Structures are given as structure tokens and as C-alpha cells.
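Okay, so here's just one chain, in C-alpha cells, the form predicted alone.
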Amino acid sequence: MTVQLSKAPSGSVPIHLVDRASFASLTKKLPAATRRWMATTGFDGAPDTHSLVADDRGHLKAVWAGVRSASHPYALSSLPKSLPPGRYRLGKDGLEPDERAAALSWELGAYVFDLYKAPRREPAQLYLDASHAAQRGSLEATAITAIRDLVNTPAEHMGPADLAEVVKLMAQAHGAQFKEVIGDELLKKNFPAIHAVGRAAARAPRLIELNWGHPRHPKVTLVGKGVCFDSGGLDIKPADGMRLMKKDMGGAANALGLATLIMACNLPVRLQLLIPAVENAISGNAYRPGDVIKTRKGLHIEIGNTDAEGRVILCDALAYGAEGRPDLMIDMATLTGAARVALGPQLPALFCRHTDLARALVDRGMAMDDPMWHMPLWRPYHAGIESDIADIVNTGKGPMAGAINAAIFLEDFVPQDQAWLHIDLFAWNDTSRPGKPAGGEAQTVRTLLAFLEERYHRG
């Protein structure tokens, strides 16, 4: 951890925060030489810039850091890897610091996936008092970096069993119940769609389940798509399409991260986490285009394309989750390229039956810089996923509205009276920005946590 929740040691360097609007007024009391230095170097309080101020002996005396606002979740993210290594604390000469945002943004800015390669340098360390706000920011950062690690880990070391082990460890840490249904037991326990997709792999498919909370509390069910690697199956992907498919369990990673935060924050809910975990592989017993698969709900799916496997495994998990009649069910999945074509990598697609709820979530996400964007569950398109020989087909009849087709496919497995959110996310940064390095990413987790805290607040 690069954020230390303890008293700043002697000699730690203060970081004073400033934005462009307040730059002139906040720096006018500085020595003339310091102001001239800032002018010479072009520092004007712009976000993600900073100015190093030395004392008379040439030692670092202070840092002035430009931010959008002190409460922005990535306010300090540009600093840990760009400041000289050492110990820092929040100063008092600029904007009033926000300790939650400081802890969160510093840790996210310091993140590096170092499982296989040592980092080039140690990031700078920030000392914060162990306030509730700082602890909360640190908690959120820990969950987000864990999500990133899961997504970044190659499939060789993050198969279905490895993912299950991570969930098991989280269950043990929070006193939750853990169980899994593995391999051919999926058929005996009536999860045939999960089994069909994963049966060709050398590593057995499974349904991972975690349960936590008081029986009297409202039930919240989280479902995460756990395709640990997606070759496309017999409808094999081209090489460039397969290159990042270690991230196809990004929905599971995000659902697990959200579940961890729910437990760590001790929300008054009865939590169920479901992760259908498979590898979509190719062998002699791989499921085929044209096959018809019976699902847990009893609906029959015609397989139009084996590369549309995520919705196939999710349908069994959603049907199972709905059997428990939760107050709310949320699924998270790296489900369609169509959602990325429509919204790009930074905006997950939100599907929700209630427009007012969807709009409130969009507004909350935009305000928190953890966005999602509402897309319609347009039922007239259902005709495009209806099969001549089965109830539905896992591909549409054309290339248009692919994300909507996938969402209404899943909707068939969710009772009409069930409150349900479907989030089609990318779980990946294609380019690096402060606090958001290229690679695996948490998306919508902070927004959903805030929404759940408001929905299930303690009376």
C-alpha cells in the first residue's frame, strides 16, 4: 500500500492542492521567487500537473498539485509515479483536502500489475490520518486494485478453479459461505447451459457461489460472467480478437469486487454472489453451432454462434438467482462488442426495466466519475432472437442492436416482477490515463456501492 493511514513522519513533504480557478488567489502569498518559478515552468493549476518547490538549500520543500477538484476520485492519481520517491502529506495552503478522494486517487495512481515484472521504481508514499474518510477511500482502492489484478492475470493462472479459490478466500475473510458445483455435477444439479459451454475445456466448468449476511435482511444477488478465456469455441475468433480474452471474466471480477465492498462495509443485505466460470475451448466434445441446449429455466436455446457463450452461461445463473426471489439482482458481464461500438470502452451499457432508476444511476455515475449509460430493453427486437426449432437463439438475425439482443436474451430468464440491472462492461483501459493504467479495470463498482448504500441504508 502506498497510502499509509498514520501520522505523517517528520520531514514529510506537504502537497498543496489548487485548481485553475483558485490558482492566483491561493498562490499570491507565496514568495515572489516561487511565483516566478511556477510561471517559468508553466504551472497554472491545471489538472494532473504539479510544481516542485525547493528550499534555499535545494531540498524539496513543497509540492503544488493541480486538480479538477479536491474531491475528484482521480485528484492525485498523477502524483505517485511522477513525484520523487519519498514521504508526502496533504498541505493546508491550498484547497481543503478530501481524505477519501486522496486515499482513493493516490492508490489508483500508484497501481502497477507486478506479478511477473518488477516495477521500474517505487511510487511515492502519502501519509493520511486514519479518519473514516481515508479508511473508506483506501478500502475502495483495495477492491479496485484487486479487480484489476484479476483481470490482468493471464488465463494460464486464472482459470475456473483459480477464480473459485479467490472467491473462497474472500468468503473466509468475511465469514461468508462458499460452495461450487463442478464439472458433470452441473448436469445433476440442473445447470446444463454452463456445462455445455465449458465441457470442452481441460479445466472443468463450475458455478461458484458465495452467501453472506443476516437472513432477515433484503436479498441482493450479484451475477458475474466468468469466462476465463474465450477462444470463440468452434466459431473460433481471429488472433487479434482472441488476444485480450483473458479479460472475458471481467464481469466476474467486478461482481466479486462489489461483493467484497458490500461485506467490508457491512451493508444490511443478504448477499448472494454467483459466478458461472468456464473456459470456452475447442475439442471433440465442444458444443456446436446449430445445437439446441436446454437451460435451467426449461427454455431451449439454439446455438447460432459458439462465440456468444457469455449469455448462455449467464442464463442458468440468472434463473438460479431468481429462484431465491432477491429484492434486487445485478449481473455484470463483458458481454458484447456491440456495446463497445455504441459507447466505447469507457462507458458500460446499463439495461434496466425502470427508466427512472436507470436515469438516477446514470446521473450518479456521472457525478462520481464512474459512469454507465442507459440503453433500452427494446422488446420488439425479441423477434430477432426467436428460433424456428427452439425457444430462442443466442445470436440475432443481423448485425444491428447486438447489445440489446443480448440483453433481451437474458431478460427471458429473469421474472418480470424481478428488479434487475444488466451491465455490459469492458473491464479494460485501452490507453493509460492518470489513475487508469492500460489493462484491467473496475467499472461501475463505486456507483453501484453508493446506490446500494442508499437503497439499503440503516434505519
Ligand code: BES
The other form holds:
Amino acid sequence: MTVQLSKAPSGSVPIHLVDRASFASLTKKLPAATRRWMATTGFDGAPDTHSLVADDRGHLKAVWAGVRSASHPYALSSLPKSLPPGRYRLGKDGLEPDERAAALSWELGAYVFDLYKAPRREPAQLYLDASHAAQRGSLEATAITAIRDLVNTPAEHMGPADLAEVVKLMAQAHGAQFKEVIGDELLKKNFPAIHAVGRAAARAPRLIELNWGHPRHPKVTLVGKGVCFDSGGLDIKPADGMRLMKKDMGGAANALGLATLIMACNLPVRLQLLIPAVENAISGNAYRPGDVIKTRKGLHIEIGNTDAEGRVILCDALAYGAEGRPDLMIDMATLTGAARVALGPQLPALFCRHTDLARALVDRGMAMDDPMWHMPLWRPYHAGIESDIADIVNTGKGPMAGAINAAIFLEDFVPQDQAWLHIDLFAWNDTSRPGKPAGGEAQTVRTLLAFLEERYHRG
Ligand code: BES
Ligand code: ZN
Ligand code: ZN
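Let's compare: the form predicted alone is above, so bring in the form predicted in complex with this ligand.
To see the whole picture, the full complex is given below, headed by that same chain.
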């Protein structure tokens, strides 16, 4: 961790926060030479810029950092990799600091995926008093870091069994129950759709499950798409489309990260985490286009395309989750390219039968800079996923509304009266921005945690 929750050591350099609006008033008491230096170098408090201030002997005396606002979740994210390595603390000459945002934004900005390669440089270290706010920011950053690491780890080192191991360790750390159904056991325990998608891979498919919390608390079930690699199956993807498919377990990674936060914050809920984990591979026993697959719920799926595998594994997990009658079920999945065509990489698509709930989540996400956007479960399109020979087909009839088709497919496996959120996300940054490095990314996790805290606050 590059944020230290302990007293700042002597010699640590203060970072004063400033925004454009307050730049003139906050810097007016500075020595004339410092103000001239800022003017000469063009520092005006713009977000993600900073000014290094030296003392008379040329030692670093202070940093002035431009922020959107002190409470912005990425407020300090540009600093850890650009300030000279060393020890820093929050200063008091600028805007009132927000320790939660400071801890979160610093840690997110310091992130590097260093499993195979040493980082280019040491990040600068921030010392913060171990306040409740700072701890909360650090906790969120730890979960987001774990999500990024999981998504960034190549499929070779993050197969279904590796994902299960991560959940097992998580269960041990929080005193939760862990179980899994592996390989042919999936058939015996009635998860035929998960088995069908995963059976061709050298690494056995499985359903990973974690349970935690007090039996009397309301149940929240999280489901994450855990496709550890998506080759497309027999409907094989072209090279371009396959290149990033190590990240097809991004839904699982996000669900898992949200689950750790729920447990770490000790939310008064009974948590169930379900991860159907498979590799969508090609082999002699691969499931085929045109096959008809039985599901846990009893509905039969005609396979229009083996690359639409996510909805096939999720339908068994959702049906199983719903059997436990949770107060709320949330699934997260890198489900469709179509959701990205519609909304791009930064905006996960949220589907929910309750418009009020969806809109409240959209508003909350925007306010927290952890956004999602509401899309409709448009029933009339259901005609387009009906099959001549089975109950439902896993592809639409044409090129349109791909994200909606996938969502209304899933809807068939969620009882009408079950509160349910479906989030179709990208889990990836194509480019690097402060606090959002290229590679695996957490999406909607902070927003969902805040929403769950409000929904299930301790009375
Ligand atoms: N994992 C992909 C969806 C995906 C692709 C998400 C690229 C993010 C980026 C999914 O399994 C898939 O291949 N979906 C197909 C469905 C189609 C065959 C109906 C898609 O979206 O093209
Ligand atoms: Zn696919
Ligand atoms: Zn996929």
C-alpha cells in the first residue's frame, strides 16, 4: 500500500489542495517568489496538475495540487506516480482535505500490475491519520486493486480453479462458508448449462459459492460471470475480438470485490456470492451451434452462437440464486459487445424491472463518479429470442439490441417478483487516465456498496 495510515514522519512534505476557483484567494498569502513561480510555470489549480515548491536551499518544501474538488474520488490520483518518490502528508494551507477521497484516490493512482514486471519507479507515499474516513477510503481502494489484479492476470494463471482459490481465501479471511461444484458434479447437482459451456476446456468448469452473515438478516445474492477465457467456442472469435478475453471474468471479479467490501464493512445482510466459472474453449466435446441445452430451471436453450456463453452459464446461477429468495439479486457480467457499442467502455448498462430503483442508482453513480446507465428490459423484443425447437435461443435474430436481448434472456430465469439488477460492464480501461490505468477496472462497485449501505442500514 502506498497510503500509510499512521502519523506522518517528520520531514514529510505537505500537499496543499487547490481548485481553479479558489486558486487566487488560497495562494495570495504565499511569498511573491512562489506566486511568480506558479505563474511562470502556468500552474493555476487545474485538476491533475501540481506545483513543486522549493525552500531557499533547493529542498522540496511543499506541493500544491490542483483538484476538481477535495472530495473527488480521483482527486489526488495523478500524484503518486508523478511526484518525486518520498513521504507526503496533507497540508492545511489549501482546501479542507477529505481523507476518504485522499486515501482512495492516492491508492488508485499508485496502481500498477506488477505480477510479471517490476514497476518503473517507486510511487510517492502518502501518510494519513488512521481516521474512520481514511480507513474507508483505503478499504475501497484495496477492493478495487484486487479487482484490477484479477482481471489483469492472464487466463493461464486465472482459470476457474484459481478464481475458486481466491474466493476460498476471501471466505477464510471473513469467516464465511465456501463451497464449489466441480466438473461432472455440475450435472448431478443440476447445473447443466454451466457444464455444457465449460465441458470442452482442459480446466473443469465449476460453480463457486460463498455464504456469509447472520441468518436473520435480509439476503443479498451477487452473481458474477466468470468466463476465465472466451475464445468464442466453435463460433470462434476473430483475433481482434479474442485479444482481451482474459477479462471475461470481469463480472466475477467485480462481484467478488463488492462481496469483500460488504463483509469488511459488516453490512447487516446475509451475503451469497455465486460465480459460475468456465473457460469457453474448443475441443471434440465442445457444445455446438444448434444444440439444445437443458437448464436448471427446466427451460431448454437453443444455441444460436457458442460465443453468447455468458447468458448460458448465468441462467443456471440466477435460477439457483433465486431459489434462496434473496431480498435482492445483482448480477455483473462482461456480457455483450453490444452494450459497449451503445454506451462505450466507461458506462456499464444497468437493467432493472423497477425504473425508480434504476434511476436512483444512475443518479448515485453519477454523483460518485462510478457511473452506470439505465437500459430497458424491453419485452417486445422477446419474440426475437424465441426458438422454433426450444424455449429460448441465446442469440437475437438480427444485429440490433444485443445488450437488451441478453438481458431479457436472463430475465426468463429470474422470477417475476424477484428484485434484481443486471449490470453489463466492460471491466477494462482502453486508455490511461489519472487513477484509471489501462487494463482491468472495477466498475459500479463503490456505487453499489453505498446503495446497499443505505438499503440495509443498521436500525
Ligand atoms: N464476452 C463477450 C462480450 C464482450 C465482448 C464483452 C467484448 C466486452 C467486450 C460475450 O461472451 C460475447 O461474445 N457476446 C457476443 C454475443 C453474440 C454472439 C450474440 C457479442 O456481444 O458479440
Ligand atoms: Zn462470448
Ligand atoms: Zn463472454
